[in-house]
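Quick heads-up: it's one chain on its own, the form predicted on its own, in structure tokens.
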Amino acid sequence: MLEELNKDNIVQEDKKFKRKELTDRIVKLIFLFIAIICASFVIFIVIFILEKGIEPFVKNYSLVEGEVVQQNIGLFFTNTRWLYDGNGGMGFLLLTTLYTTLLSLIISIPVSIFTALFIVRMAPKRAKPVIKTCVELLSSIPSVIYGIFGMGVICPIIQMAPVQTFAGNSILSASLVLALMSIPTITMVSINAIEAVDKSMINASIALGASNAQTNLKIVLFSAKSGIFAGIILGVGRALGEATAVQMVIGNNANGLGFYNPLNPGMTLTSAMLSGIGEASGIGYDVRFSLGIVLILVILMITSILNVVKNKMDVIKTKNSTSVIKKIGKFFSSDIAFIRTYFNDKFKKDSK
């Protein structure tokens, strides 16, 4: 009796585990599927826009009857004004598109990162998760909202500077809206990124005598500077991929001679992109496509090369890596010298 009922065991568990390991297969499978579709999608677009974009320059075009044109290769990397017909060139949308981005980083990076710091160390507890809510609101504002509130609030405030604005339309409004815009995303990821910090190097830097100040600065904001580094990255590709607001704001001004002055109207590859399209036809139509090639190339070497240099910090980070007492006492090493001076004169002149 007791083999048949082991036997019987046996059989059920072996017929458990067949079961649990085809439930796994499938998931697995099906995750795969999902995995696929969406790397497909990725696929597809990349190759409609290639397709696209080399169209204007191979294709002919006809813009007045018994007259035929293409995208000329020569003008769309030299010419400094961007034109829908052919002669068109894109080199001050990319410049312009970098400047306005470099602008809205130098605001929106360090806002980001102390606005983090401040939550997760400095905010009382009870306004701490109220703040935290109201940035991930802002994440999710859409675009429009930001380039109407860029509209009606940034651009009458730049208006009243005293040189001309042109209505306050300039690629100072336009990086400040990106600003607004990227704030949020590199918020949040720098909050993860400090509160992933050891708590043990805070509590052996409090321990040394280090300040609140010191400790945040030299201690928590070193430790997360790679995550920190993420958050900024992701800002960087929301700011060059932002058009909707960014047109509303810039001015769109299509010769590209004075970009340099951030009270000018400008014109973004984004925003070349994105006016005017609703009435585009032919070659006007199809050149934006090529516009989008290069903006997927500028992103992609961007985000490539600072992925460079987070892998490099972690490196780095890895082999540099000693004890938490040794660590904070290097970055005091002046400040503790100074505490043990102070005392041994103090007990030279009190034993006196």
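Take the two forms, superpose them, and find the largest set of C-alpha atoms that agree within 1.5 Å; that set is the rigid core. Residue numbers count along the first chain shown, from 1. Predicted, not measured: the structure shown is a model, and the values here were computed from it. What changes on going to the form predicted together with its partner chain:
- Core-superposed comparison between these two forms: the C-alpha position of residue 35 differs by no less than 2 Å.
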Given for the second form:
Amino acid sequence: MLEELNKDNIVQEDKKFKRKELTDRIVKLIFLFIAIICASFVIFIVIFILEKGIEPFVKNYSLVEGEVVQQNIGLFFTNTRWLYDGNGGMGFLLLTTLYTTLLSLIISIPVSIFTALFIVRMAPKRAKPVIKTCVELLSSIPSVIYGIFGMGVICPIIQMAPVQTFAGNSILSASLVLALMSIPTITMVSINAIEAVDKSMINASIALGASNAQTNLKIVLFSAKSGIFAGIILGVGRALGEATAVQMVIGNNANGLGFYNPLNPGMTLTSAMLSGIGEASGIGYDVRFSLGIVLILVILMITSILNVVKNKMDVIKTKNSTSVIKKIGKFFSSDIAFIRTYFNDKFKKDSK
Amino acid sequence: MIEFENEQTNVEQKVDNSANTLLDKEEFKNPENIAFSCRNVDLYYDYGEKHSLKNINIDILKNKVTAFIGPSGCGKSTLLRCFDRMNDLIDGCKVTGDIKYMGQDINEINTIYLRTKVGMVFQQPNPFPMSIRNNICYGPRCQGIKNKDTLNKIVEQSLKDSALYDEVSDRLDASGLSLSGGQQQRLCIARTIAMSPDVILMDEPTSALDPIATLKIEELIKELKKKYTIIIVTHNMQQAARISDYTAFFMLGELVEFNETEEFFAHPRDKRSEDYITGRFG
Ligand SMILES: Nc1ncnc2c1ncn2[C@@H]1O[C@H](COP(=O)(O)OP(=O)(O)OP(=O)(O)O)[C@@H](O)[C@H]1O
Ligand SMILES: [Mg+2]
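Same protein, different condition: the form predicted on its own was shown, now please give the form predicted together with its partner chain.
Time for the whole complex; same chain goes first.
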């Protein structure tokens, strides 16, 4: 009698756990489905831009006088001016984009790292959350506000330079605005990286007679380097892709030859895409999609290179060399098998 | 009402064990022999809320192994951290009383200098995520030693002193984290020795290790005491009996008894020590 009861219990329990496992596995598949949808949106956007961006090179646009134009492929790569009439060259836009980003990083990286270090390691205990909240708030300010700030404060300051400027609108102003915009992002991520540094490492360093500065540089920053680098990647992405604020302060100079001097006005890929978009039509509108392709490619390339560098930085390396798709397949195939057998069993029972 | 009064008197009762903790022996009379001396040391955590060390009086002899034992939470680690002023890093921690190192008030010694002279080995092995070589060079480099030959000599010597040389001499550039737990702990000892300190503080250095690794570290400590003054916190009374010359027994923040190890275990003078040794509590 007792044995029978136990047996029943076990069967009962087994059923209960099977059902739990089933929900787990189904939820997992649902998440996979959602992830696939999100990923396919990205792919869809890229395809859309590609399709629209190739159009100016192949479609015939009629101008007022009955002429017909296309974007000239050769000039697209070689012209030093950016024009919206089919003869523009994006080479200098690309260079200016990279140059502006680089200048902004030269400012934002050290400032962010030292701010983060200060907040985590040096700030008085009470002040810490206050400063941290400030940085968090800064990172949520919309870019148009940074743009206005650039127009109202940074440009007039640049204008004071002893050389002739374009009312302070310049590559330097854009870099400064970009730096201001990316500092909160890089700082926040760096703060998290620095806070995650093993306390016992810090204690060991100090117990070995290292000064605070030595500990911060050699242990804290060293241990947090890959996390900080992740912040830098985000900052780079933000700087490369920012349009509004840049467009407001860079001067939108279609002639690219002056790009080497940061005090000259310039034009980036994003500002060329944005400036005058309201009045644009025909080829002048569609060619912006072509710039979009260039921008996407550049951002993808740079962030993936930086990610490779970051992965090299991580101490722990995964040796697994099987392809991602295979891994995902393996990850889910057992779930599908489980669910199938579960329902098979169930149907069999029901039909009995 | 009566209970309340009792509490009052309890609080006011001043702990005074100095009769049991300051030894009336020849070695302790000569100030030259004494590495650390504590007089009326009190320590408070959490801005005075937690009274964690109560009126500690103790002398630590040079070139001897002194063991700190006692139940968990009695303040062994806390007192150990007083000696290289690691408590300074803890917010809201306050130390009162006199602690002298080589006859000099430790608050008047430059902390960085003090920490180069008083090394510390932690409970959990914590090598830096760098190569074995760089782990050992870290301290000397922080003191400005840059010469490669000097550094190489330091690496070799400290690895030999910490009985790790044979195991790692062929892979000095491997990560310190690639070693086993016991090896990591010896690397941490090597890292401390590389500073050529006078004193080594060890906070339960073997608690994360298996018996064989523990034995190795114990052998090492016996070797090291020829050159260094060692203070070791341990939960293991056999270990204290095996390796130490003097033993200090703590309870609830008090130093209950301090004596030569043999005498302490053979004839504990305090009832609480006796209970602890015989395993009646703790
Ligand atoms: N950083 C701290 N802040 C507040 N209180 C602390 C801190 N460190 C220790 N204490 C308290 O001080 C008392 C002594 O702690 P300590 O770490 O010195 O004990 P211990 O004897 O080393 O114990 P164990 O054998 O478990 O390591 C404990 O009551 C503990 O709660
Ligand atoms: Mg402890």
